[in-house]
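Listed next as structure tokens is one chain, alone, in the form predicted on its own.
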Amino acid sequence: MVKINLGGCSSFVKDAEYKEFLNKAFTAFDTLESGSGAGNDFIGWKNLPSETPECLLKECEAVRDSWNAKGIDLVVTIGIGGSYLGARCAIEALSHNFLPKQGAPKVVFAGNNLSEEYLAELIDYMNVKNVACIVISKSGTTTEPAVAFRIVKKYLEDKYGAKEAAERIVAVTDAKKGALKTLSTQEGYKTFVVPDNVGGRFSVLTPVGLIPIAVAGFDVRAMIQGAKDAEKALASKSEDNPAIQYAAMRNLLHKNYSKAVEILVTYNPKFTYLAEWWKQLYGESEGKDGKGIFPASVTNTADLHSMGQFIQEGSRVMFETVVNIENSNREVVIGQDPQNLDQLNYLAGKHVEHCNAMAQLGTKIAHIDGGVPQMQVSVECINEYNLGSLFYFFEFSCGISAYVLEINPFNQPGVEAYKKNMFALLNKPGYEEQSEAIRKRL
């Protein structure tokens, strides 16, 4: 279960201030729990873990088993933003850094960029693999995934024939409408539903995340159980609720101490994509109406040799939230060297993870001394259960925090600005006026 430690902020804030923001977080908690706040038609994620039906988990496992029976060793998952970041986070965290998972396909991602070189190299990879595809899009018309799917769909049909290609494509889309739903019905694809009341960045525990994670060979039941236990634990309006504590402290640091940037810090490269998922969750939920805390991330100790100088002595506009992993899943001990030319014999007999922990502690002390407050969010180890817990913890905290900021956590009006300009520049039908106007500006 997720734990939080606010001790790294104690020398920066006053108890009375924290109490004030704790009360603000309590009010925001009530707003979220009662469903009375802005965007309340998109809070289906809140009770999602406890309401996930057994039949959905069985269907996820059935896709996995069906594709394993075909000997599929590459699954291209197509989506952008919340349609892929949660799944990629989980798969990156749970996978071996170097070796493939035995008995499971490699899951790769497309539709999150418009790089021609990337897609050409994906085709190169598909040429030497037995391929299937998961396409994730509510509408089916978002440009980046739609382009990727058109290319991958044609590839599958050319290679396997239309009928067999249809058995190798799973669509996660709207229940009733949209281009992808229409195409799926027409072609006979297996489909899963993106719930209407769950926005993309909150959708990792829906089929959006569960299908790719299950196909990659990981235990989605354990992940849902971790989220379910977090849902229960975070439902109490209490000073000990870590989601309330996190929301209160980050808003206090922002409002009273002008901390405009939050850096999510990890000390395990397996959590690099947890930070990418978290950045979308908080950036898209809070960055509007001229408000919000800018979400950034570093993966230490690597980034201590790149971003460390700025964090230590640059503009004092930031605070840190460290995701701490209490226990490593593997053990490597540093050996003795008779020559000791590298002068490391003082570490002989110690676990590498012990050195990592001391680097983490040393950095905490240095950064606090340098004027950077720090919170710590901890889980016991990296596994499906704890990932489910972390997903739910950050989602629930995000809802509370955004309501403390007095904004709608669940819309993203600014995302459409670039799309309209892009459509106009690409001469999409219906955008003729905008196209003419924007070309005059250029």
Ligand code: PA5
The other form holds:
Amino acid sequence: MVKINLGGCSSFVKDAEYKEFLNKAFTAFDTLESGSGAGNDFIGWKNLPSETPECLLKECEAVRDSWNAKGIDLVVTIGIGGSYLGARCAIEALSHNFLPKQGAPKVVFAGNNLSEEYLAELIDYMNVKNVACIVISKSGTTTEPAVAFRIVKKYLEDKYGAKEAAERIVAVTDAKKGALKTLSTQEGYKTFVVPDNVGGRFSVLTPVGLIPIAVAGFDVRAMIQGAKDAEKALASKSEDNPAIQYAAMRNLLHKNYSKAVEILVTYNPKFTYLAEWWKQLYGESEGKDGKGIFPASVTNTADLHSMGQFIQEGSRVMFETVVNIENSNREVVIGQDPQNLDQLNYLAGKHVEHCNAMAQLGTKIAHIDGGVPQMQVSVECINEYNLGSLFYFFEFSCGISAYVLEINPFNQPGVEAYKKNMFALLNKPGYEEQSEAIRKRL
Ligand code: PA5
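Please give the corresponding structure for the form predicted in complex with the named molecule, as opposed to the form predicted on its own shown earlier.
Whole complex next, starting from this chain.
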């Protein structure tokens, strides 16, 4: 279960201020729980873990098993934003850093950029693999995944024939509307639904995340169980509730201490994409109406040798939230060297993770001394269960936090601005006027 430690903030904030923000978070908690806040038609994610039907888990496993039976060794997962980052986060966190997972296909991602080189190299890779594809788009109309899917679909049809290609494609989209839904119905793809009341960045525990994670060979039942236990644990309106504590403290640091940037810090590269998922969740949920805390991230200790300088001594605008992993899943002990030319014998017999923990502690003290408050969110180890808990914890806290900020967490109006310009520049039918206007500005 997720634990929180606010000790690294205590020298910065006063008790009375924290109490005031706890009260704000209690009010926001009530708003979220009662469904009376802005965007309340998008809070279906709140009860997803406890309401995940057994048949959905079985269907995810059935896709995995049928593709394993075909000997598929590469699954291209197409999606962007909330239709991409949760699955990538889980798969990166749970995979071996170097070796493939035995008995499971490699899962790669596309449709999250418009790089021609990326797609050309994906084709190179598909050429030497036995390929299937999961295409994910709630709206079914997002340009980046649509472009990638057009290319991958054609590739699969040319390689395997239309009928077999259709068996190698699974679509995750809206129940009724959108181009992807129409296409999937016409082509007879196996289709999963993104519930109407769950927005993209809150959808990792729907088929959006569950299908790719299951196909990659990971235990989605354990992930849902972790989220379900978090759903239960975070349901109490109490000052011990870590989601309420996190929402209260980050808003206090922002409002009273002008901390405009929150850095999510990890000391395990497997959690780099947890930070990417978290950045999208908080960035798209809170960054609007001229408000919000800018979400940034670092992966230490690598980034202590780059961003560490800025965090220690640069503009004092940030606070940190460290995702602490209490136990390493693996052991490597540093050996004794009779010559000791590298002068590391003082570490002989020590676990590498002990050095990592001391780097983490030393950095915490240094950053606090340097004026950077620090919160710590802990899980026992990296596994499916704890990832499920972390997903739910950050989602739930995000809802509370955005309501403290008096923001609708569940819309993203700003995302449309670039799209309109891009469509105008690409001469999309229907954008003739904008096209003319934008060209005059060039
Ligand atoms: O969180 C969100 O709603 C967005 O990031 C979407 O997930 C992203 O824009 C992709 O949208 P879609 O799934 O409709 O293709």
